[in-house]
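Taking the form predicted alone, here's one chain by itself in structure tokens.
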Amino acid sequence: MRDWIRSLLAGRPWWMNALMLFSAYMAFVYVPWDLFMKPVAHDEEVWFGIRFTGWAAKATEPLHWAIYAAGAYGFHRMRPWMWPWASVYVGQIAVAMLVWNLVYVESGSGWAFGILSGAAFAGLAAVLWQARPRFQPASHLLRERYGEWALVTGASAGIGADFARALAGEGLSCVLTARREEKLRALASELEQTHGVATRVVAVDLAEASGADALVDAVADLEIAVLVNNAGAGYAGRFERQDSERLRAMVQLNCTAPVVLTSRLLPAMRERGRGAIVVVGSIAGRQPLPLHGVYSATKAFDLLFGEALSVELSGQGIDVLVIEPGPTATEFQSVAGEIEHRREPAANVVRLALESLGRQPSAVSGWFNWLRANVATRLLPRPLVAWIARDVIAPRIPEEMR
């Protein structure tokens, strides 16, 4: 608990730690207590320092909701819409305590302690407005952070292509590695053309048993300081009409192959005191997914191998993220045998991942997508989860193999 509680407080001063505790409180206890328990008669609400009573009352609160619980969430993650949006919260209370006091305190001392207050107030507000760089992600480049190179597995087409093109931006060589070794080639040349770093490309299939050995063993020169577990592969259907051998496979892809990787190269980054490991899941590793049983299963060893490494390795200058997509526009649904549908381009995900690695041990991709993967399994039976999801997976699979 306490390890914990050191975590959760850290990379933030004192007074933000205070922000943050005082947030949650207002969103978890005080205001759904005011909004459901207080007597509506006795209900009171200020804004800009006008007083609201009665239903008036009532109907502000979720706003205050929304708003204590954005703080929370936002001060916890550090998240960039925090700056300005924070600040000028505040400020609209520094506003508010000046003017209920000079309107409505009666007494001699209103002036007086308006003044005071929202001068207090304002001032947090200017602390707020200054505490920008604090928001943003870090501005030194990853090569900087980790080191020189970058090992990117699935890197011929879609996330993984995107991933290189990003760490490359911050000048990082990359090692490319996939099946189809003529798209990474062309990959490694884009690279070494636009950014000006190395490349090395290793065409190996992490499907077979000693493909992760072999990639190892291909880049046993270079110092790997960012490792992207990013191949992976899905298969649709109902699991009786789905070859054993191309379960196999996947389990082997999706799990196997990132946990031997993880294990070859983590122990040369802990020599080096730093070094990053991404590991790609899937929103569909929170939940029991029908037609998709043993992929989403892959995903959630994914998911908690992941986090649970990053707590091993918390304070040791390794930081691990877990990034979770949803549909992304990758070449995933066709190699799964899903019907095609609305996707989220792979740039978005690959953009979430760097800014919250070292942040935070996973991230969803997409607001709806971290809806689907947090507020329903959290709010509903598990059970009742997994019919709901056959009945939107359903409508993707073809009749065949439904």
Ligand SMILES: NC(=O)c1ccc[n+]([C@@H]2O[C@H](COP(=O)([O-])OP(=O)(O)OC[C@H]3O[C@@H](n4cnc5c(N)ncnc54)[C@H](OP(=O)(O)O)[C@@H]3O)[C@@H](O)[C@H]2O)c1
The other form holds:
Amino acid sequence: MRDWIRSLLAGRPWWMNALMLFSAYMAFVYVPWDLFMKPVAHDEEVWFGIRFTGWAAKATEPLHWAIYAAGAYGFHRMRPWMWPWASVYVGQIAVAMLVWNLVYVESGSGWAFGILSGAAFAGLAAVLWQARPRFQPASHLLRERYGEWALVTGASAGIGADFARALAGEGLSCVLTARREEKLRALASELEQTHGVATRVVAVDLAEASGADALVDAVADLEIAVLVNNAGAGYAGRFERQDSERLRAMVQLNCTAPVVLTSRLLPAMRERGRGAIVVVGSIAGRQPLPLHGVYSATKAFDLLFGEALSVELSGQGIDVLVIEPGPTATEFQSVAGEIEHRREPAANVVRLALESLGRQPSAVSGWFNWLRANVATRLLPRPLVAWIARDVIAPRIPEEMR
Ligand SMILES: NC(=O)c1ccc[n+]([C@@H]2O[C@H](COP(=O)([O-])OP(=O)(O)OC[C@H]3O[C@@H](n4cnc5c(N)ncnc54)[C@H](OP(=O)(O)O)[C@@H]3O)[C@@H](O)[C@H]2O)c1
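Since the one above is the form predicted alone, can you give the form predicted together with the ligand too?
Full complex below, order starting with the chain above.
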């Protein structure tokens, strides 16, 4: 518990922690009380110094709640959009304090209190404005933070290829691995020409029992600083219609390979006292997913493995992140045998992963996916979530596999 509180408060100055806790208090205690418990006749809100009372005040409270909830989350995760909005909101309070005391407070000292409190909030707004670099993603420091070489599995396509591009853009040399060697070679020369980094191509099948060990042996002379466990595949369809050999290969690729790679590359990171491990999970891992049952179970495995590891390695200089994409524009859907449906660009997933690395143990890509993963699957009973998921996914599965 003490370690959890320490990790919650780490990485921010004390005054930002105070603002985070205050925002959480407002979002979870004060504003819900204001909204649901306070009689309408007593309700009063001030925006930019203008007073709202009764139902007009009540109507502004959901916005109030959303602002404090966003503030608590934004400080907790140090999201980039906190600049300039945190500062703008506190500036609004400064104006409100001044105008309110000058216009509405009738006692003689009202103007003095208005100036003093307005100045205090204006000062806080200025400090938040100055704090912009704290909210910026630290990803441009990746090479300095972790070291020279990144190993990206599944780099011949999709999210893995974009991970390699982004890491090379940060100046990291890249080991590119997958089965299709010609695609890896094309990407390697692109990275060398565009970013001037060194590359190494290792063609390996990670669904083979010996694949992960063969890969580690092929990079034994390199100091792997960033490991991206990205290679993975889905397999859509009713379980009883699925091929058992392909299921075995998927479990080996999605679960065993990341475990073996992490286990073999971690000791050298521990010795150097720095490193990063990214596991590409999926929002499919947050719930039972009928017609994708084994795949969703492999991604639940990845999520729990990565989150547990991030706690074990906390304070050791090694950052662990599970990035959880939703449907993404890659070869995934056609490989899995799905009918193609709405997808977000792979570059968005990679950007969020690099922004979140070192700041949180897991991150869901996309606000709609976030709501699915954090609200729907937590508030509804899991069997109900599974039935809903089956109805959503069924039209995406070819008739003969349903
Ligand atoms: N796209 C999505 O909608 C989505 C959503 C959530 C999570 N994800 C996760 O994102 C990760 C990357 O998938 P993606 O969307 O980028 O799909 P993708 O475009 O199909 O890429 C998969 C990558 O994994 C490699 N791979 C597949 N089987 C392999 C094997 N047996 N051995 C070695 N490498 C293998 C592929 O290369 P070769 O074929 O050349 O071997 C390819 O580079 C996966 O872990 C997936 O579960 C994807």
